[in-house]
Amino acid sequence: MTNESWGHIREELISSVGKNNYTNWIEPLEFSDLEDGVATFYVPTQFMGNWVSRNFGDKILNQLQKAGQDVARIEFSVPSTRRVRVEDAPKKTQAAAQPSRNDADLPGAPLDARFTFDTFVVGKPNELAHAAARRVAEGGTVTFNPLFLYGGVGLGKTHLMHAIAWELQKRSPGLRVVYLSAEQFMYRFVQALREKDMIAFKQLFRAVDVLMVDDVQFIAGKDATQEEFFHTFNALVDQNKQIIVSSDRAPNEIPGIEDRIVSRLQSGLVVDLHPTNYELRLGILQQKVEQYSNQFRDLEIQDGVLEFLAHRISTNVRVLEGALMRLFAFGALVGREITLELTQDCLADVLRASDRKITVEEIQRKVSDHYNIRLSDLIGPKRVRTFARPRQIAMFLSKQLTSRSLPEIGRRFGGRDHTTVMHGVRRIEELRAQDSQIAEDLELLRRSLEA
């Protein structure tokens, strides 16, 4: 069977399974090898393939059947993860698509092989993460349960959530360990619930070792999928059985998460990965720039463009590893040494999203429905504590997320004199090193206004 005769083939499906399932699940599908009466496609993942061979199996078989292929069973294949069976017969069973008590066979998502400890770059941002993060992947003892990781996108939660399930593989091989998104979580739940098999994802889920949920704020608002995850949370906890969840915000902060969820997730450790700073973004460069170095062996970088990239693209570590790829992809490309004007011309677009101005207006506007305070307040006259902290607030970050100087701000805040806006900035500079509140409202507007 050719790729083309597999084309004709998957197309005949679309009226079987329907668009949409077409669509998500059969089209992704990529024909590798007819041998022996075994046909074997490619998946993305493990989840996708265990759950095409239970949903569509049959109907896949079928069709290849009907087409004159010679074909007794066919197998679902992911890049260095073991196969899974869809056989000719008996036809209902499937069994070898049904998750085992094996490892291997439970329902995670494949882990990624670059993202270990070895790679991750730390600095103060992320320290108490990485040190988190590194305490539970020892295994031994559950001291952190569950360990919460959060922080925005391109900070580091997917890779140390990575890191972790490698590490306690490495340590102790029969683990069972399962790392999974919340949206795997759900979609597993809602097919055991149409083929009425809740016994055996019950059984599943609190049969593993480790449950490992990446960005579990996906769950808020699915009252069904938030009940039977706080029931597999205590029947793991309760067998002493370690949890690790990540987020794009603090427990408390995620919205449409039931109380006792939110209750549940802040009993263990709850931690933040900070923004990247200057030093963290060049540490994760200048690692990078190591391993291109054998794939790209003759290609030279001026001195100072590194820095260049640091300074200006600060707020997503993707974006600045995705930036330097690119870099060095056009350099070798073009035979080029890698300059700062070549940098500035070739990442032009990269560069123009990363300027994106903060006004003093937005801040205002920010600072005001965060202390639920009309605006006219916020800039007036008055100086009562109400208003006068936040006002200190907003000319504090107005300092240090604009380039207007002193005597603008205090024109934009009500006409004031620039030693008023100076001595508002020193209190607040005092009060973040005293007051956590204080501390933590300032990282919230921050990231806020640069999200």
Second form
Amino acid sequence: MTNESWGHIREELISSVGKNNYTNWIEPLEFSDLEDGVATFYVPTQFMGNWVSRNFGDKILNQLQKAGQDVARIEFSVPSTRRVRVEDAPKKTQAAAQPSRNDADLPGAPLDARFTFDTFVVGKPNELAHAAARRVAEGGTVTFNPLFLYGGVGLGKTHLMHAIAWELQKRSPGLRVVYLSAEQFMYRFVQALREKDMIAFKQLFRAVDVLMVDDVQFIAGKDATQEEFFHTFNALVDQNKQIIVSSDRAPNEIPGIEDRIVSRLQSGLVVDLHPTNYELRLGILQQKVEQYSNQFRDLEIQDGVLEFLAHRISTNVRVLEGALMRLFAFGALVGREITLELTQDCLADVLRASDRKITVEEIQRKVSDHYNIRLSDLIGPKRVRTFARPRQIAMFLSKQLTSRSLPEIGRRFGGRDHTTVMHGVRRIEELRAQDSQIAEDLELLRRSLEA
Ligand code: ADP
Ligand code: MG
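Let's see the other form, the form predicted together with ligand ADP, since the form predicted alone is already up.
Whole complex next, starting from this chain.
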């Protein structure tokens, strides 16, 4: 293979990795040589080698093989340093959840080493959940059983559960702490049924000291699994063993779960993780920068970048984290300070996606709150200035912050015509330039909607 033929082969990757990834990660790879089934590429930095191998290694290898190259492995080499082998790529740090005793027999899933209390940032939206988790992690007398944690995706439920498990094991190494997802519970259960090994299954789960079942909503509608979960649950509660359960919603809001299970789940302490606020998001970003500062030692982040991200990405922490990691990777690749401009470039798609989230209804609510008028008056037919101006502002923001068309916006404002919306939007555009109070209101509203 030559660098030129690699040039053709790599183009086939555009469709599977996407144009952006292709430009950022694949194009800069320079083919070096192919020997004994090992294809080597030059990369500018070791970080980039690791990144590419972790994220695109398999795809590149497949593509080479498809193109008829006799390749069994790929390696990345930074000119004049040691080679980075695909196998060297840092893997997600994981460690076994099980304590020293009966290791092999316990049915749990591995714990993520990054999910500890140390790395969990506490803010208003999660302080109750955090406090409850801390309490359970102290061990000792069981005060509430189960602890039921719920909240939207990416808000830290799994993180907290792992943190409890780590802490419990640190305090009492002999404790049999089992963490698993409801899906894994079902899988184990079905397997036991198939292998006609229910007795062993029951013994296994009844022998644990602390049982954590993540994403319990998964067993909704799966009757036999629910039944078994219920029995396991009761058996453990009877023995005064701590149970911790998580779900994406409150117990009574999970459709397809039996009433008796709902009431069991509600019988302990039910706490929810609220959607993040700006301060929490900023705190998490700062903590992540700290956490990764070793790995990205030379990286500089311009003032205001983290604030910008905390502001703009409000969907969930996982997305926020992903954005930051991508930014780091990009910064390391281009080898310069991460500026606001670079951030906007690098994260254009994420930023767009999180913008789309704002709805006309939210805007209407915010605006009517802001001007202290009723929602029905904002949307309704009255044309007095006290209602008409806020209405136009809400229309303007709907046009700016959502992807709705003028007719769609009109429909949401009491079935108004799109020309009325257009007129309103134009009017506010004019006023914004003349009236500093309106300009300020708009800025304030926009910020609070995007927060
Ligand atoms: P869930 O299980 O609620 O969907 P996770 O626990 O998997 O969410 O969290 C998603 C990601 O966000 C994880 O990487 C987690 O470490 C991170 N995360 C969530 N909340 C926090 C927090 N308060 N502090 C630090 N990291 C957080
Ligand atoms: Mg989770």
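By rigid core we mean the largest C-alpha set that fits within 1.5 Å across both forms. Residue numbers count along the first chain shown, from 1. None of the values given here were measured: they were computed from a predicted structure.
Core-aligned CA deviation for G322 between the two forms: less than 2 Å. Shown in the overlay between the two forms, fitted on the rigid core, is a CA shift at R374 of 2 Å or greater. The Cα position of R73 differs by 2 Å or more between the two forms after fitting on the rigid core.
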